[in-house]
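Take a look at this single chain, the form predicted on its own, given in structure tokens.
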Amino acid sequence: MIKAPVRKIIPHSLVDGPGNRTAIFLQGCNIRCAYCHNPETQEMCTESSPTEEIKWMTAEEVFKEVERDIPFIRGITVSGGECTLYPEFLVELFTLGQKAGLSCLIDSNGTIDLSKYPELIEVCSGVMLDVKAWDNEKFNKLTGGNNRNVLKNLKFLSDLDKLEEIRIVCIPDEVDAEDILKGIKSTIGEKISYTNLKLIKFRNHGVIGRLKEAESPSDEYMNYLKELALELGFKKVKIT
């Protein structure tokens, strides 16, 4: 049976989507953000090797402690990490999560092809897509990769009306936001005006990368990039 390495199940979160969910973190990312809020779950681990932290779960195993709370949850998501690492494992949650009536989404940093996964995006309800920078060299000065995946991911799911939400972590001179949500607009045109975009305003708690130090964007400059958004026609803009 296949297993996920499960760093943390929260039953009720409403920060992880619309509604009262039950979040799911799976261990191990593939890139290395500076501003990583959850540094603990970047390291990739393996079945033989446990910890005390990370417990190895099939999706049954995984559906049963999301069952006790079904009467109260509007729907699970997954994140990490990067979740998207166990697509297997995601098709197996999701088919039983959607069985019992629940909205299945995925938190992802968007560097894996979903569309090599039909099967996954079959199951699931929408991606939050996390859009780190709009020029490549950035991306990679600010996780170490590559966002080729992350612009065509974009558009993919934008066509199949899959992307649930966009979401820009905020740092002025770290971040091109304004070239993100040009980017965006230019990607995936009228869809913007229904399509959430969540402008996250990066805060240094738990960082342990180089922008530890880094200070938070003014009020000034958030409202700025949600008025530019609005102007290039979002509709449903949140800054958190």
The other form holds:
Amino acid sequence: MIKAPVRKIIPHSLVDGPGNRTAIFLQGCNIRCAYCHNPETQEMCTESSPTEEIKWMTAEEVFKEVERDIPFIRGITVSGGECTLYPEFLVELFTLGQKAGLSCLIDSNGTIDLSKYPELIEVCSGVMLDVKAWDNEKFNKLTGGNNRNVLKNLKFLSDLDKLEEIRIVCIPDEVDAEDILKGIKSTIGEKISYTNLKLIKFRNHGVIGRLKEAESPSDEYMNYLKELALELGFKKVKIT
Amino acid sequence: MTDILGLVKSQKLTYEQKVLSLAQAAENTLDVLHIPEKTQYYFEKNAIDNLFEGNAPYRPRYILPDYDKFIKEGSEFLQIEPPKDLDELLNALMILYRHVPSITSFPIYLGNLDKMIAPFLDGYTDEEIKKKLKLFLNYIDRTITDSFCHANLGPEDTRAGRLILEVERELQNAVPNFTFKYDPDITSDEIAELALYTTMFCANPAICNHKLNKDTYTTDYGIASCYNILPIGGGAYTLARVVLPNAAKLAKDVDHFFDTILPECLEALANYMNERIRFLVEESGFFESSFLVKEGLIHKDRFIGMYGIVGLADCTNILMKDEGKRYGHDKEADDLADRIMHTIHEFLSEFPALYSPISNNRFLLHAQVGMDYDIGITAGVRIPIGDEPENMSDHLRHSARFHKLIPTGCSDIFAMETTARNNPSAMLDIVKGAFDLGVKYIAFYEENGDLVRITGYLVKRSEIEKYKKGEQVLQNTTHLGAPNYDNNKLQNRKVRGV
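Can you return the structure of this protein in the form predicted in complex with its partner chain rather than the form predicted on its own?
Next comes the full complex, and the chain you just saw is listed first.
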């Protein structure tokens, strides 16, 4: 079995998707967000250079830990870093999860083209997708990466009804939240009415990147975005 | 001897608290119960404990009147006609509550409130009902000044239940305790989540595993006082307890504990409880004179003796000291604890209890949750505070194993992180899993809330602070909660959820 670098397993997570879930955090990310709040998971690592914090584990080994939390959980969520950097591992883990009746979610920055991994999409119950910016320049400035695949995944996952949730981290000026909301609507159309939208208020807790001293947006701004989303036709909007 | 003049002069006690303490002091001047020498010895060692029930029982410890009958028929003694609308109902209940005796002299069971109220709601708006409920609930909180008082909700999803939950969240009262009877086959996820959401603001309601508790008696059951599962139209004559760690301290070794000390304690306490029941039923005149009996709101044949145990964890750890194994963490320790439980269970299944047909003339085991004077004694069969397993799953599996042999109430309490407010469905998943495995009862509260569950009852942290400064506080239970909060290091209770 393939091994993946596991940074942390949280047996009972109340914040990684619907219901109570075991959350698995994989090490390594392919972008560098200026507002990343767990930058310790960014660095890629190899099996030959082991560290104390990271354990290379097979899907079976991870699932053994997950099993302890059945029947208290309704599913698992794999996050990161960027967990879609390890698609084969995810396929194996989710296959075990599905067999045990657990819903299996991916928490992703969307920069890996998921249409190339039909096997993964088959066993994955849904993806919680970050849309960090709509304009590619903004995206690049914020993350160092390119958002072409994010937009492609948005459409691809929505068409398959595997878009569990869309997330936007909100910081005025840095993030073109209004454009994101409008862009999502023009991409997935009617489906916004039943797609979960989470508007995340930026907080600089844990941030070491460029935005480490940036201020959180006001509640008024967050409510303004929520109102805008509702006007556009989103129905399931949450501010966190 | 109680310092009676001290009670009279106290500035810390309210007038009402003085009257109750003086009444107990008077009762304790009597000596009417026959207590053998050996029993006296175990009382002195505090290996068995009568929980200050008083020397001359003149009312059952816990009474659960048949409120449905009262609502249907009214009361001749109280000169109350059957209520015809919501105002009349709430008023009638307020009057009856005043006349339900108990060990605390306050009613310890207020009924399945949502079901009682539901038929009276037609024609009122939500706002009108909430206003009436607030007045009713505040009256209860300010006059029943003891939080060993319990109201029930569920298992059905009703408008009344939802409105009570909404009102509770606003009021932040310590009295009454609420318990929601939960059964996934009957209760909707929506109201279960609303109940759990509410508990994250006001530490109420706790959640009872309806499926596992509903067939405890041939009659319907209620949750009363501090999580006691008791028959409606009856209750409990008495509750006394074996203080397991104190029994263990008297034993030379494990064999001595199982062969001599434990059996002697079990027998001494059981005989003592029968002696209390005998006096109450045969001599006190309660069942001959109470209007509750005459009007059929309670029945003598629906009372039981609650046989309490406390400190299974500490007892096990004492017996395992040489091996260094711990209850809740090591298999050997848990297996030993299991052996203790089965020994107690076997004893109780043989020992005849007086006047207890509803429990087949047997005492029923209860996980007693502790007293304010307990130090180093963990509630019932719980894992000691501060020593809880890292993973909540392990904790709950352990609970399920040890709840199994306890029919009249056992529970676990979890302090939750504030973030759980955003995801009550996650808490419901935990409840579903736990109940599926056999956990009988579970309570949550939010880590920073003012209302905190001590061992089962609720106390406000702000009131504890007042009491510590020597000020008068409204509720008796703050007197118990203040030392308990410190003695049991409740601030160290493991906070769950990420």
